[in-house]
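Given as structure tokens, the chain that follows is alone and in the form predicted on its own.
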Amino acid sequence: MLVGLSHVSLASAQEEWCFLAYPRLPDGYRFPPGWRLAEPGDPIDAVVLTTAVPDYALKIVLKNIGDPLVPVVSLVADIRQCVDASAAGEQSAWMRARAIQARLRELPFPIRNSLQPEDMLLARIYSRDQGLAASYDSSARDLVRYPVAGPLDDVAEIATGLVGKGYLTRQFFDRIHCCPQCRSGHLSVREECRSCRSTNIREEVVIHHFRCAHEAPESQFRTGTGFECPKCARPLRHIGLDYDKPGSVTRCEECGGIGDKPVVGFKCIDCDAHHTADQVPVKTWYSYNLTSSGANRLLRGEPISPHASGDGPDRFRILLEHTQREQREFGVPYQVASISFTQRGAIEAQNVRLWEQSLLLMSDALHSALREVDAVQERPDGFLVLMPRTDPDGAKRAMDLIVGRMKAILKIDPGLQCVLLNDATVRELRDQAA
């Protein structure tokens, strides 16, 4: 989606904005009124791309010039992440380049230079006018691509720690299956031989013999140009008379194994690993929109803390901050219980989706035992609960609860250990989120 001129205010149009082209403009190029080229130590407002530039080209550039916000857009069709725009021989670009250059400026000093990657992302979202969304990228490791978010790293991890703060809405974009090894998204499914795990396999019309009741593999009764019962060494001359085809098996090249029908695989292109279905994990991928707290936040210019990070850590330290301060003023009891795996490693590499699965139980088994007061946070080791207006007794009570819940419901041993913390680890654990 291009953005016009709408958000450029009269008295910005009236500015003279810098440019740097990349590596140079066509000879006898008329670039539109209130542009001009860069000298040096001239602030840019857009990187210009003349021709399609190698990409380590392309981020020597960014890198020199120092600013991840800065339009990018190219002269010519380029669809890279880094390219906000791209129209050949039209005005298009140059309009988008101003736009995002205008909306940059509306964001206070402290949101416009600041480095932490959360700070970037949503300055990038509110400056480029439009939601982070996700597309495909078959060049993307992952598969999947924000071009929205232009250099930046580890986007899906970033946003999705913006939406447990509330600057940030998800919708579902897409599940795709990752190498367990590399996690790469390149992975070719494939038919394989239960036995040996080839994909050299075809598949083979049974034969029915009526009259002895044998059942076998077309290639076994076949005789030159005839059928003939290995069984019971009969001609069969016609088809639903003397036999039928009820089916077909598969057989394998390799090593001659014979089954129903083939099993699936996986097999990663990146790194060459081979996995079974069960072991393959699935990545879900959203889009992203930016919620009004978010962009008030930017113009405020609020950078958000280094030390934030996490899928909602902030609601369940607010909630431990007014539990403490209720146990201080009045003396009210309050317990932070630990729930932690011993045997997670074990399970993840025998069988990922497996893991996956029952995490997800546990967690349901968990939030249903537990009071609208309580609240969970999950971690990577587990979870953590808060249980306000609780005694060590009645959080005994309530993790026996929880545990034989879990245990109730699942097919493997977890290795729950259940723990209730101690002030001093509690304060560490704030100071952490803090």
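Not measured: the values here are computed from a predicted model. Residue numbers count along the first chain shown, from 1. Rigid core here is just the name for the largest C-alpha set that superposes within 1.5 Å across the two forms. First, how it differs from the form predicted in complex with the partner chain.
- Remark: with the core as the superposition reference, the CA shift of residue 289 between the two forms stays below 2 Å.
- Residue displacement note: residue 43 has its CA displaced by under 2 Å between the two forms (rigid core superposed).
- In a rigid-core overlay of the protein, residue 243 has its C-alpha displaced by at least 2 Å between the two forms.
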Contents of the next structure:
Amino acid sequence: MLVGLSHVSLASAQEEWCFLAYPRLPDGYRFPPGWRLAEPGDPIDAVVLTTAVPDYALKIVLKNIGDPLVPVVSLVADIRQCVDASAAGEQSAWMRARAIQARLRELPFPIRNSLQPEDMLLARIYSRDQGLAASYDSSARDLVRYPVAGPLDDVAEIATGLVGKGYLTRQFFDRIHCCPQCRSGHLSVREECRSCRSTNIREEVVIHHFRCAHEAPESQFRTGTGFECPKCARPLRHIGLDYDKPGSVTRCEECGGIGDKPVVGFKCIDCDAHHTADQVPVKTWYSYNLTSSGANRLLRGEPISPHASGDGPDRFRILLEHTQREQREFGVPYQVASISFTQRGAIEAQNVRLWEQSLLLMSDALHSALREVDAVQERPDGFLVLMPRTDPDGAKRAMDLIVGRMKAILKIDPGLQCVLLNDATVRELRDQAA
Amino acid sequence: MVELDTPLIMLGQLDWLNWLAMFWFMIILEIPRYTLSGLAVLLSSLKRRSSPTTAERQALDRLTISVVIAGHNEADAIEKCLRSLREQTRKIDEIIFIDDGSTDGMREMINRYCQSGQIDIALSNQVRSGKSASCNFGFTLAKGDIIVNLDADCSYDCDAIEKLIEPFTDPLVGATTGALGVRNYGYSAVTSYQAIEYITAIAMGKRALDMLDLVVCASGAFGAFRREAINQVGLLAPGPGEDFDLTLRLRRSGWKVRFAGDSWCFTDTPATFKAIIRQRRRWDRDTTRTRMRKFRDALHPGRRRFSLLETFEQVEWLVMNLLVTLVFPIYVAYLFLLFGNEAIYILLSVAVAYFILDIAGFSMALAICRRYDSKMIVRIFPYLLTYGLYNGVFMRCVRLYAYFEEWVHRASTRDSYSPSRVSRQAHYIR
Ligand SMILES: [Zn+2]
Ligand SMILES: [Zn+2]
Ligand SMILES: [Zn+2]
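Next up, can you give the form predicted in complex with the partner chain of this protein, since the form predicted on its own came first?
Up next: the whole complex, starting with the chain shown before.
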């Protein structure tokens, strides 16, 4: 540790690191060597918060700096999303700020200054040198936050896009129910009456009198002193011998309804709406890690085009290029089919697990029906299937087979649509990917 | 050819004393029963069944109806049962399902139906309590004026409940029961035999009994009870035989029990000889026990519960079921002792007589029921030829064995009908 520390200070002896302290540091505060207070016009390498700063003030400070990647450290405890280090001692705060800035300086100019959310997210993940880990946050509307993402919005959506491009991998974090009306995760889970949805319910034991086969809720058997059968007027003395308790009923104090079990319902604390369990969608949250291809992309300095949806230099693209060359030079036909699920959104909103299982099943069915020379690309809205050396009729037969197999194994109807793409569309796809 | 002719030639040469010596069993024990039934049926068909008047119909419409269905491991049957309930012409005010300690997911299933509004109350015993207790559980929570007790594994004609409650226009009627038909009549020989048996029993038996105001058992699979009446006499007693026991108690308290012959319920009957033997052994043991042990006093004049009609009814049952069954083997033995090998011919003629009676009875029954189509009749008619063997010999042997079991071993107390811990306690003190 000591060695590392001295190494860092030596290496950066020539460099000056400018920081902005907010509010200003007390007089005579000795900050570590290599740092200096930023003068007006200096680039800001780190923001150092010296006390608990209110949200709005911090926002103004960051806005004035205009750098979404700048490290923000606090010398006091501060657990807000955009603070990179706090509460671990002043020394470590300074070191953290320097480490982040050092990695930011590794980034090529176009990336370092890109305003694309995807670039910014990747750059933050890279510079903070830790994965994009999800954590619980009761103050967040959806109960989950990504500290590494700092001030960025819609982190999960951006990250999902990056996973699709191969720059991030994801690991399951949690599944959280959210209000179908306002998407809030602040839901109260309650046991309630089946008919009037009141939570004012009571469980009552059921008694079965062996001698006369009378079975009724316990309250009917209760007399002033003990238990007596309302049917045959005999006293109930001995459980297991005179009577037993085979079950229970739920009695509603509001509407008087009786049932076997209470039902589970959800009440949204934010918008006050009530929902039954089957109406409440579940959102799956993931933590993310940078892949080597993501890091390469960052360091090579090619900002991500906002419209690209290709999959990087993967098997599909290579095969597609090869096949197209074959067609140009030898006139060998090939086909690209697109299988899309029009119902994905609806099904996923209702039951994510069901959708994921179905997707796996469909993928299995697809691969089972294809030849080895065919290639598949998974896309958010379906599959692309490349079939080299195939004429349109052959492709249609193959598609019929695939769709037939998919339908046979699925419990749901994903709204399968299957079309053969024409050359122009395929070329467009390839250009996008490249 | 000769052998077939022989009994007929023999019959022609006999005087009436010889006839009696040979056929006393039929003449004394069977003919009166058939004649009696035939007469009752004739009477009932003469008396036109009137449909309710407008005032009566309005009174019927005011009655609220709770349907109570208790079952153990009947998850697969529920859908079919609910489907026929949805089709009912009579409005049902409340459907209560009780799962009695099922392990086949019945509890979850009825809760799901409850969720979707097809069942009003779903209840569950996590520990099995037996048919009587779980029905009682439903009865205590039912709010309707009339409680209709159904079985999950039966299905019902769409007007079954409407017809079933029609007799309640009479304020003295405490319970009604409907006609039971065989749903799987074409499945095997055994089910075809039972189809014939059920049709005959319902038309000739239950209708006749109803005509004479004798006891008809308000069945647990298909009965309706006035809530007031069953609350007065107490609900079901521990089984088995609890529906019959309740019927007798209702009658004892002055309530009438009526048979609604146009109200039809269909059920699957046992399809193999082994299964039907098991079922009948249980039924016969139950009936015997309820009759002989619990209502012995009906046969003792001077007791408080004595009534002439009840006694006649008990005697009738004693003679017609018990005596006929018990005497049959004696009769066969007697024939062989007295007539040697000729006994075979006599028995053959008895069989022929049974055959003729069966055909006559069955045709009459069909005419009265008017519920079965020609396809079904064609399907089961061939079995009528050997029905005498089934009913006269096979069933009689099963019944004999059951009586023997009940009397000697008191087997029904060890029945698996109720969980053993329940029946042990229920029969502990008698
Ligand atoms: Zn309620
Ligand atoms: Zn009791
Ligand atoms: Zn909400």
